[in-house]
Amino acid sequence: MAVERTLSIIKPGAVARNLIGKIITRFEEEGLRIIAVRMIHLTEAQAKSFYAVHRERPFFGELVAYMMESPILALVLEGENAIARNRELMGATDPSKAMPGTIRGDFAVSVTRNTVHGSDSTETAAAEIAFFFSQADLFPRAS
């Protein structure tokens, strides 16, 4: 098994509900560290540019303003296989097929509320990472 980095992004709407401590214990017990956080509110550039690949959906311009609504968490997060473990913590990304246990089928609101990002992919977390964090940022790998 390979150690991994991804970026998950706790979304306006969980920040806003104070479920950020929830969350993030989720990821601490399935083994996953965090190596770097950050708090902002994104601005609207920031919103379009982070979510470009999907400007051509209908949801975009919902999307945008839903990122922008309040702070997002971003966090790196760090482990063996961290991108498929990110992926099974968060669940389906529509709350009404997530399943019981994962943190959008316990928390998520609807698919455009839907509580948290992940990266899907070593490439798309690699960018997607660099995006909010410089490699100093990062702290380095437990030895």
Second form
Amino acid sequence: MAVERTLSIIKPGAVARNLIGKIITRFEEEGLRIIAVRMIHLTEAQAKSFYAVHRERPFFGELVAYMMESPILALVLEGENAIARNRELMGATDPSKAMPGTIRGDFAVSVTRNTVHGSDSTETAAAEIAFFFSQADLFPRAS
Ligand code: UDP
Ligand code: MG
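Okay, that's the form predicted on its own, but what's the structure of the form predicted in complex with ligand UDP?
Now the complete complex, all chains and molecules, led by this one.
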């Protein structure tokens, strides 16, 4: 197993519902380290760009509107196998299929309003981290 970095987003609904601390606790208790954090209110262009892979999907407009509703918290998590471990902590995309004890199983409201994002591969993790952070934002700094 390799030490990986992954992008997590605590989505607008979860920020608005004061769930930042409860969700971050899940990452910390799992042993994933937070190496960067940024609170940002996405513009329409940023929300569309971040989720561009889904632009042809029927839910794209609803998803973009949700992501612009209020600020989000973007985090970089680091640890052994961090990408898959974060996805396990998150649970299934649709909260009705997410296991109790997962973030979505416990907190998500609907398939769109599902509280968190997590990168799904090493390639998407690198691109998604670069979307929000520069190398100098990641701690400890490389040099
Ligand atoms: N989504 C939605 N309707 C759907 C599927 C997805 O609104 O039928 C939203 C949901 O917020 C999800 C995001 O689009 O988290 C990205 O979808 P993806 O399939 O990549 O799920 P994820 O990787 O977030 O589990
Ligand atoms: Mg996805």
